[in-house]
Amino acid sequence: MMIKYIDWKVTIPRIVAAVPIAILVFIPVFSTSRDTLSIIILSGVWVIAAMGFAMILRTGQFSMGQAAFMAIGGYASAILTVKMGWSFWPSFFMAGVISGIIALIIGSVVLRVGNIYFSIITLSFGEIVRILAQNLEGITHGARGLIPPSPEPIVLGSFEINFDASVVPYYYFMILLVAITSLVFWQINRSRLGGTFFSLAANQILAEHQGIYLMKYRVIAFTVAGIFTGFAGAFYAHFLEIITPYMLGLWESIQIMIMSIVGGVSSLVAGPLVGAVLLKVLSVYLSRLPVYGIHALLFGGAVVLVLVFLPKGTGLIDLWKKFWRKVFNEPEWYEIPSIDE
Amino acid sequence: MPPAAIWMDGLIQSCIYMTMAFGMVLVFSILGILNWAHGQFYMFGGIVVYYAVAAAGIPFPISLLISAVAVGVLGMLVEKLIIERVNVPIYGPLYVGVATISLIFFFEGAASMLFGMQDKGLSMVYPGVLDLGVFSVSYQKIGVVIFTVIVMVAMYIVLNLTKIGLAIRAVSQEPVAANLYGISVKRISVIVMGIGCAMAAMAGSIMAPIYPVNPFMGRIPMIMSLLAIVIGGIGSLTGAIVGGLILGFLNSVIAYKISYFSEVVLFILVILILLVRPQGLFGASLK
């Protein structure tokens, strides 16, 4: 039998990141008190969407439009429940599907353009799909917004899941849907096609000689972000209860566009995971301070002055590696010289 | 046919969008980045104004002169301070752009903790209406029109007749080559901002009297002026122009008739454009 060899400078640091992970999955055990859980919650939905934003960057497009897929996410999931009448689940399922099938069409058709163009675009694509819902009364009953209801419980034999009676199935229900949107996004980064994406990036012009079709794999980026931000959106809406046109907007977009970016794009999931959490928590708890303005003031300073003070081109997750590297002893990685200057 | 009043409507918000895409081009083009937080530049101007003429009795003016000074040296530090650090080669349009972003957020709270979040406003610096007959409009909003045709020509003339205009012009169409020929590309970069940034104080502290000043004014002429330069072609000055008249036009005279329906009829027309003709109606393709 061979014996398998452990590389310790692998197992620590994952072992040491599994820990805060742990305390995650088990904190309802502690506190099941509905204040900090909500914030949980709520941040993992931002994680998604975040995500998903770090995976259409990988293709070297930045989208300004991420919430209104939230918000179709959400408007599909309430319009099916409260008006179709249909249960929560087959909704919840459908709201993916059908933000999915809008990315795809919108980004078959506006992806063609790059650059910044391609996030003036999705700006005004978010901006359409406000007004849309702001103004279709009869769909959308317009600024009061939908009530989708909670999720049916679940009866387990002799055991109920009530998504009434507290905070915890979302709860468990939230670590889920993100357990299995990083497993996703993680596979698809490991894989030919995430190498695919970041060869987009990284030199476009080689990638098209390369033989590979630009637009396809933007789309298929584009597609797989607008569905698990679909579902992020969904789950937002009935999480809490109600979706209004203004909750997903452009400050919104803007919102996961700075958590990712902080977070840091290296990595499609750790990154958009670390920034999301920590700018979520920082906000909700700067905005309990009593001074009004404060919490924008701290806030947007804390964003800058991350930005500033890193090194150019990473974020928050990559101080993560470059302690271990201390710690470990090893070489600093080459850095590639830039061709400007 | 919408009444005179819309048209004149109309032309107001012209003169602010144009200002204002004016300068965000005047940026693009030297720096390469979209200033985000313009629209706060603007909001400051307001805010300036509003302390100098009410609270210090500068007569109006000078206060404008003060404005555009004070807010100018403001855009120079942010440059200074801030972009020219985050601005890294490959995604640094990306990274500038969230670090602007996130000044809208540190500028809007600054603003309301000190101005506080309450409208204010100025009461007409120049009272009086001039009566046409047909109809009437008030000296401030003509006022508004010959300020922002006074300083367009002060821009041409600064950009196309002095030594300084001479070097933002090489500079933004050869960055290299006007770097071997002695230009300081770095403070170059930092005198555009200055301008781009009093610019928008301008337009902000000139609306002053007409529209409230609150700290969050900014929004939406910001969003207003970058799809004006969309329009109008990112990097090119006659298209930031033209971009900011259809856009003044649009949001008057044609929601005057299809009233919400004017807006996604603007973010549809922006998005034609972009898919059609992504270089904008006037500007050259991106680099």
The other form holds:
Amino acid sequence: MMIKYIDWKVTIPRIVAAVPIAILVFIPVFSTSRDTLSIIILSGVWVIAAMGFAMILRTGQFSMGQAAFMAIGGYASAILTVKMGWSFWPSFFMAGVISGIIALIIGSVVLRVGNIYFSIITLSFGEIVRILAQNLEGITHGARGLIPPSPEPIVLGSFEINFDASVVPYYYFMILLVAITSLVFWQINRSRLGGTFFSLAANQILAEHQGIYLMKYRVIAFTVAGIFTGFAGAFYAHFLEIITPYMLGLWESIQIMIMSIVGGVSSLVAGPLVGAVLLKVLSVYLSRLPVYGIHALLFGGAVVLVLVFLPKGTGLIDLWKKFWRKVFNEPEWYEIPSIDE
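Target state, the form predicted alone; input state, the form predicted together with its partner chain:
There are no partners or other molecules in what follows, just the one chain.
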């Protein structure tokens, strides 16, 4: 009988990475504090948006308008429920579809310019979305915003999941949404498509000479990011029960970018997750201090620390392999699996 050898240098890091995930799943069992659960829920919203940014960056493009797609998703779902009388569930899925279609249309046009021009156009697009939301009074209620309802209860036999009674259903809905997004992005990352994305960012000219159609793959990444960012925006609006033009503007797009960079854009899933959760949790608690501008100071300081103390192009998640090489006393060339693997 053949005994399978267990490589503990691979297994132990994976077990350690799974521990915080298990803790997150069971947090509502030990604590039903609305503040604690709400912070984690909102962190999940930014995790999804940061993953979308990281995917676009993986193709060599720097988007400065990701919050616009959150706004599109939020407004789409809010308008469908408030103005057209749809229930939450179909409106939520339509929000992602609408956001993805707009991302496809915008991407097919602006991704032709590329580089810094693409960043400027996406930044302008975010402002256009905000201005339209503010001025289309008859549709968006302007500066007053829309007040979308909570999701309808889910009835499973004699068991009912009521979103109005507690934030726990929102919590597990967000856990599921982050899990699905992570799974999709993880599969893309390890597929041929993910390899193509990486080659575009690594060397655009070489990729073109190998017959890769840059525009096609950049539009795919931009559209997929738009779909999931739209889902995040729809959830965000219904959880807060309000969506206004001032909730998702330029500063929110900058936050998404910073979360991805601090976490580490070398990882499509783990980097944005670490960066978004860490910065969101810290910003919430630090914002309670009587210090003006502490929120912006935190984000700016985090970027400076990462750029100064970590090698170029790396983030906090890249310390993972370095830590385990130290633990196992292995040389730098020894390959420790990343959390995404």
